[in-house]
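In the form predicted on its own, a lone chain appears below as structure tokens.
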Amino acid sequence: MATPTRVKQQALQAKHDALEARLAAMTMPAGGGWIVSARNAALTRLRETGLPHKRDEYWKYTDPATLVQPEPVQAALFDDDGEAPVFGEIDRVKLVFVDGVFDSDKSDDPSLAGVEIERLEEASTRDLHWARDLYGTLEARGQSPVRRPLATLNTAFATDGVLIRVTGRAAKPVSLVYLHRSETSDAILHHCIKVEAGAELTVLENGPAAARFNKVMEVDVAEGGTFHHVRAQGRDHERRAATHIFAQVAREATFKSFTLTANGVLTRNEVVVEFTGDDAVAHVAGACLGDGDFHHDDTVFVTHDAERCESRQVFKKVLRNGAIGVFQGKILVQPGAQKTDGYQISQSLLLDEDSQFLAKPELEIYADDVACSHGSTSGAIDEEGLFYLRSRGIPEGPATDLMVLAFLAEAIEEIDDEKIADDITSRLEAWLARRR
């Protein structure tokens, strides 16, 4: 029988071994002198850690071997059948990549936005740029005190990107649109946003991307800066996706970010925030619909280490089929980050016995005046509320959809934009008529 030792070693054998298969398979795209030392500083962290395997903490719950095998799964194409875009009725500004390729036929001009957008393909060309001191800084800061190789293989070969710099307020939301057109696609992209001083701006991102996508954004919010993200990750059921955030906030910043989920056979999404100034807020929020073979994994770190600062973590999941939901979501308090106000909260609704919903909250508190919780619950429609609703002469189909869509309403509500919204929610609704 293996040892505990034994064990331990053959799983960081299997890591290093997926990440040679993987790296074998990959080819370093070409760069100026800034991003030449990024990349290769992140390959050095990701041989020192390997790729993620399903006895790492973090990945028991979700297991990884498709997102690192060196090829992607084959994932069929959706048909949309003339539906409506998502944020179609936003004024936006269109940044359109397809399976992980800039389209300038299908983009908007960039500077419609108000705000100063690159790529990084052809930003990384050059000697000396402002990104230097932001791509892959954030990232390899978010791998401590929990790794997130998928984040640093992303640094190490993202093909291109969007790199914002806002000064003032953005004239519009500036709006990246992910198109999957080929069936074995596999797309790496990172974009980087520095919000400055004062300065405000609302990034949307919808679509599927490809076959299997892996995508990271960092967001530096300088004081007094506000940054609001909405994203509906795309319908087609078949894809794989890994995505990262990671973003620092400074005193009297605002971030927020929300994300709608609907369809995706395998489905991560990592928040990785700090606070690095006082008086400073982050909120992030989740709304998740999944049917049959679905697997949706939120996993969220939130750092405070600055005074008086608020962090909300608000995520539902409505689960059906054999659908699973997995949340991983902590609050780290640091010595020092007193008045803190750490909120978090899980909640799923299971419409049938096969469905699973696996969580695990976490508070680590090291200060002494702070008002932290968190709670994490799951369970089936409420008969006595959908009684009442059938005696009032609604059938049991809308009447079921009316209380999906109040349970998921506290997520949808952290979205500070009416109209994106109504959107959001006619999404849901749509989504919950087409299968009842």
Given for the second form:
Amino acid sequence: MATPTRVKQQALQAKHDALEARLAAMTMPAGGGWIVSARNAALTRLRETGLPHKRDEYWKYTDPATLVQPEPVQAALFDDDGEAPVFGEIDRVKLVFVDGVFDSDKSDDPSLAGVEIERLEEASTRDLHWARDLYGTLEARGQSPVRRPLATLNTAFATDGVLIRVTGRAAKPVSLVYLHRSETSDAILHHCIKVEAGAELTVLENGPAAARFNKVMEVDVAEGGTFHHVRAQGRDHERRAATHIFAQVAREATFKSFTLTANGVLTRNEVVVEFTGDDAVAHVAGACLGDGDFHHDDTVFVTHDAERCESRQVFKKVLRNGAIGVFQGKILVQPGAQKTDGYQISQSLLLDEDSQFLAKPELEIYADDVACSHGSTSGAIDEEGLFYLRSRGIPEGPATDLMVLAFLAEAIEEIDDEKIADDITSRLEAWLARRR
Amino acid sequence: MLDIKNLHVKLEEEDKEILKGVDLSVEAGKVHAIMGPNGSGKSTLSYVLSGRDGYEVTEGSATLEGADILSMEPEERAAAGLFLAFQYPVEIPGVGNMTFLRTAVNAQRKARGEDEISAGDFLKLVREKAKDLRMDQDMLKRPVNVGFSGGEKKRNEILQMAILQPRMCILDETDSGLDVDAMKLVSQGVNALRDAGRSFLVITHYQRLLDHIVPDVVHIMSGGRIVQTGGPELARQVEEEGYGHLNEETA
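Form predicted on its own done, so how does the form predicted together with the partner chain look?
Time for the whole complex; same chain goes first.
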């Protein structure tokens, strides 16, 4: 019989075997400059950890096998049936990636955003101090106390991405659009965003990107800066994605991120936020709709290492026909991070008995003068409410949709821009109407 | 308008008969009141008529202008003109009161093959009716019944009634939880809706509501049956004598 130690060794070996198998199928992107050392450093770190394995505590609820294996699982292309593009009504600067490759013909002129935008592939040979200092840095810091090897793999092998630096108020949101055109594409994108002191930027993201998508976004928000992020993950059902956001939030700065996920056989969204200055704010929110073969994992880690910072995590999941939702959320309050205001809520609405919600909310607090709360619930539609709506003439289908939207409202309210919030709500309504 | 014949109803979960042969006929333009002690089956009657789950009709019928309402879904009964003002209006966090009202109005119109109401007409209609009930803008914007006081919830029920314009209104213990001023407002709201084409069934434990909404006919319900029927004077008799004598009569 295998001893516990032996099992552990086998698991560790499996992680390294998986890494070697993956590395054998990859080549380091060509090019020189400052990025080479960042890539090599990441590769060295990766060899220490190996790739995630389902026996890892951090992957207890989500099997990483298809995210880790050398080749992606083939993903059929999706016909959106002429649906109006997400964020199509928003005045934005569109930067389009097709299967992970920037497409300048499909993109707008980047200069219209009134910010510095460089393509990762081209910028590495130029002397961009800020990018050199940021690339892989927040990702490396985010490896403690929990390892996130898929992000390290990304730092080593990312083939494309954008470097955005904003010093004032951006004229328009930068909208990253990810198209999926190949059934076997395996995209690795890495974005670095630097919001300088007092500056303001909104970044939008939408689309499935590829059959398999690994994306890292490193965001450094300097003193008094504001960063808004709204993302709509593509409706392609068969796509798989592992994404990471690493954010560093300085004094009096604001970081807000919202994600809508409708469909997708596998999605793991990790968000790692660290407060480095006092009186800062970070909100991370997500709404997801899953139907059938759907596995969605939100893994969030917020570290308070400064005084009087406010963090909110608001995650809502609507699940049906056997869909699975996962939430792993942590608030870590370091010694001295007094007057921390931390809030975390994760809730699921299970529309039938086959669906599952797995939640692991955590608070770890080493300061004595803080206000932290967390809650997690799973429930069915409120029958009393449903009857009330129906008794006023609203048929069961639309009444149920109204209840679902009401359930998601707290997450949607985390989007500050009303027009963007309306766009997200209209996607939700359309998704629900299609399934009536 | 509403015809109930020999209605027998039991709870689905347990084999317990609540209504044991109710006969009741409410004519167009009339206000009927049902009074009775707690547990007599008054609220069950209102739930069964509106289509709430958990009840099984074992015998008898209920028709609205000839149409069998017991075979209809709750939303179909509403579209047919039936309205229940709830004893305990439900709070629905996240759904704005205005959104709720507009969705309900348009759903009923659609079911009747009519066009949707325009945004402008709807706003005007709601403002006018809300003003009569002294409901401010804030109450219209807030999620349905969330954070409303008992009286505000009941006024919100009457607002819905005023906007949806049902033909058959059932008021289930609308007076419970109301102070005198709120009772006057609610009663005025109801009285303003009284007309030749609309009927009311007012369910109440106490006579005081019937001082404000004066009924044409009063029924006394006990043990799952209508045991006595009379004019408004019957309500005053109950007020003086209580329901105690009923047990002896029906025993």
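Remember, it's a predicted structure, so these values are computed and weren't measured experimentally. Numbering follows the first chain given and starts at 1. Rigid core (definition): largest C-alpha set, two forms, superposition within 1.5 Å.
G32: CA moves 2 Å or more between these two forms after rigid-core fitting.
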